[in-house]
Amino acid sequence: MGFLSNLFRPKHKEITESDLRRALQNEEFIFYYQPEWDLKTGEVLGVEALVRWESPSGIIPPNDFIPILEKTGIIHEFTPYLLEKTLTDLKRLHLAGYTSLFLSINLSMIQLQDAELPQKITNALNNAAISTDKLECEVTETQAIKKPALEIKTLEKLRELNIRLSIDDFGSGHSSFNYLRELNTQKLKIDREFINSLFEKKSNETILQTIITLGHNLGLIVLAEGIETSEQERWLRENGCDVGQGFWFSRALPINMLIPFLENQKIKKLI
């Protein structure tokens, strides 16, 4: 987890209801952006935005409060926020000189049951006058489609929108190729523990070459997340991944630090 690691940490009391209203409404939700590399090239094609709670006893991680959020109905007080927040934020790495950046945010299964969710984001990106194909929507693979016909003509919406469309977390459950079916997806992100375990035995490299090459044969972009080391790195290029995320390019970083660290990247592709 990096330099957050010991801020995710505090003891918090029992989060409440009334405790997120009041955190949305003091816009205590921030934002920190992890790029995605092309493996190939080394260039960054675009950023995932995380977010995290900054309450008054500290750094809230996500998996602390987002299931709250589901559980109240709050994520749909949320979503607006979210794409608010985030759109503003692309929009600085746009008018930084970076207009080919895309950005990616993570969707539940309870945000796609809501029928306006494509007016929403087209609100969205219309008042940050950014184009659809610069967004992309992540589903998590670990959360089941519990109305399929609600959730894909949702997602479906979003296709016709030309907003890209991404699986999160690929091979963390149970449906992973549930997924594969009902989703018309452009990309397949592979699940970390995947690439934390590749050299723990032979197995693991032939099930990883596998799934990337059962995501090329379906014409999907495939990416791996959580790359630590310049062994996993080297592994996932040579064996023809398309994308990296992870620490060994970058944490996750807030607006105001990402734009100097696109900036460092440049410069260093000059020297």
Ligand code: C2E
Second form
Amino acid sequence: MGFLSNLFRPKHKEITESDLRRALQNEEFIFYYQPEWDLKTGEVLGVEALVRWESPSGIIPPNDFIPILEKTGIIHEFTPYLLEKTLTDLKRLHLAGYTSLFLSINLSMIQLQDAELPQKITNALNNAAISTDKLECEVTETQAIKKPALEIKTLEKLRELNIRLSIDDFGSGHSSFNYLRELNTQKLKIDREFINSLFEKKSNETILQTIITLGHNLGLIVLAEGIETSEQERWLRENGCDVGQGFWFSRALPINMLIPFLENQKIKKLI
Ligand code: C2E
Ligand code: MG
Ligand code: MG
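Let me have the form predicted together with the ligand next, following on from the form predicted on its own.
Next comes the full complex, this chain leading.
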């Protein structure tokens, strides 16, 4: 039992519904935060919350368990947990003096099917005494939903609350353009694959330039994900990309490491 059984637990043991219920009960889902940088000024603008499962057998990445949370419906209990934990951490950042920083959370299509979501978000913001303009919601099209009417309605309600919407992994999905057409979004996060393959051939640079221009022509803030080298950072800055995120700047950090990390960074001032 205990330590030894955990040690010898097979690495790819199938995750069951009861594993996940217990994990939620035991608060084993921990949020790490990856900052976003203004490429022109080098200032930190905000942080994105990325969940990890600190399970008894080690840290499990979100792609391994979020789909199971969704399939089992546990995701609807996870959402209030996520809001409570991440907004508490944002409050800590604000109280530590980083009052300008925003929090960005990832919401899947399944989470957006909850008609109560806007109310849950409002309650969580009120409880933490944080204004709606300090929250951003990132949406990805993971499931091929033909007419995501319900999801779009939820997103419209979030917009009415003055919450910023952002299209995550832009360019990777089947119909990222549908989002651009249907939603009042403020930000476009370019999928890291475009940055990863940037210098492989000239046409990749052209595609990336075109995506940046597309975003700007629509009045959106354009962010590049997955920046890993100074060459990529420089190209993106010189080609007008507004915001950057990636291992070149920092990995996602737990809150108790994020605060000391921010001490050595330039932070956007409140305007
Ligand atoms: P995402 O929202 O696109 O998050 C970016 C992912 O890329 C993160 O992986 C991050 O650690 C990783 N990343 C960041 N910079 C770099 C880089 O420079 N190079 C490389 N190779 N990777 C980088 P992570 O944390 O494993 O998250 C994977 C996905 O899981 C996220 O993609 C997001 O879609 C989803 N996810 C994470 N947290 C949550 C959550 O709380 N709720 C929901 N619904 N989904 C979440
Ligand atoms: Mg994201
Ligand atoms: Mg992404």
